[in-house]
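First, one chain by itself in structure tokens, the form predicted on its own.
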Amino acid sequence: MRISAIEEYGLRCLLALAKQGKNNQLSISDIAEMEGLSVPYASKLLAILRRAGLVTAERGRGGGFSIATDPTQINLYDVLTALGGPMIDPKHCSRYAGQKNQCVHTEKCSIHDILGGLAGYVQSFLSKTTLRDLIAADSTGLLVRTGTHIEIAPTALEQELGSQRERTVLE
């Protein structure tokens, strides 16, 4: 899985909005400056985001835009689906067909059923993981500073990993 530069400033940007709450605005300027983005790039990640009803826009003099629900209501898997689309693509097989039309694999094929597999784990991280956790990340032991970067806390990724485990071996 890789995270295009649309989702991570998307992500950014309406990070930005959370931060002030869902009764204050930011002019499309203000953002782009806090993110080091340039205003018509700012402009489109808006766009995207509140298309997907994940910010408000309001018009004219003291206008700007806000988040649209509280941070607790909203999850990494719609932010960043909303910014680059399905993890996985519903067409991934036919695309990798080599010169025939459709896949000669696909009766049963390991690949699509390990990948599946772990969009199904990420999704399910994701769908778990707020906005309000990215900003509270340092207070809520899910996510942990480690000198530069942010992690998945060990004991969070194998608690997730053995409930997907246990719904798989229940199923």
Given for the second form:
There are 2 protein chains.
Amino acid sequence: MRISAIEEYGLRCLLALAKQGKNNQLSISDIAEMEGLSVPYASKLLAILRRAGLVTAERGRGGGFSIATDPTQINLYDVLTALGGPMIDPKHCSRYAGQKNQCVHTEKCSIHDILGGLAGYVQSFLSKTTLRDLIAADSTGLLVRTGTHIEIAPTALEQELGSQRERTVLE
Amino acid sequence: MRISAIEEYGLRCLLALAKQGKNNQLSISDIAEMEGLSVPYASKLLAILRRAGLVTAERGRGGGFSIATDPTQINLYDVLTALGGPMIDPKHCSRYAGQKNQCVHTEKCSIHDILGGLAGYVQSFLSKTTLRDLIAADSTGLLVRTGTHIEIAPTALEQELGSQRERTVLE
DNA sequence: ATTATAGTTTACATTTGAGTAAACTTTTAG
DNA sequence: CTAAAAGTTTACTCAAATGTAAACTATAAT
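Now the other one: the form predicted in complex with the DNA, given that the block above is the form predicted on its own.
Then the entire complex follows, led off by the chain already shown.
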């Protein structure tokens, strides 16, 4: 269960655009440069974001991308789902059916129940965090981090409302 | 962000062994048959589980696999980490460094902070669920499910302590 | 109109993970 | 002691995800 490359890099590109505000554009080459990506790859990511309605594109000279709506209106669940699909897709049972036509666990399946519960749990976490939160965290630096590792403030880890409290502080 | 095939199938094999109890063995071909997997593939998954110390193996005629310890002592976080590695590994920043040697976001990186927070959140969810819970859910059928889709009881979805309440009921 | 800029699309190459195959080692029944 | 049963290991093939290349379309400055 890992974050995919497209989710990771796509989110970064989107965040870069969100920081510019709705009335400022960045070209693909701008974004590629900023994020250390190749132009074709950034192009692919931005196309996905555009089709999902998260960014808007203007063609031609002087064109570029800009964030589609206010960063408070874009939450991480929608972004990651647009980039990487749902955590548990409707085809999960047939996708993991082994050698049989149908999954052997169709009658009673606690695993899928629990994983479905996990997916809901993750969704609830991600839905509460918006791009606005990420921007604020970057500019104020309230969250704990180290050079190479990732460390969230312990309070945020242990409590259900951790991310909400942070948002309250940051806003 | 998806469940990998190895995580999914490996968990199923482990759960099958957990249901047998610590004093009963299943051979690879038993498990492969039960789970609808090929013998070589089941073999691979069980080897991973054995190296992680989650199951024990006895060689030779009459041998087989059995669960290493009581199902109440094995939680889903440990199982999924053994099978698929950590959600965010220590090399995350260098893994997703784009074309540069170092990730361009080493200074301020709200994304990694939030994803790290998510990983902790997921860990907290998965750590609270043990194989015992899965066995109980399968036998009592308290959790909601449909034929092809996954639906956890709404109460469990919305509340932080959902899974704990279920465990209380089941035990 | 022409040209340079900039996003779009499709197809391709590369890498990684999924799943298979086969040879090997260990144990026990006879 | 031998053969069959059963787990172990390594190497390989195939499919999917990652990342690249290139040709295409749209816009605006001149």
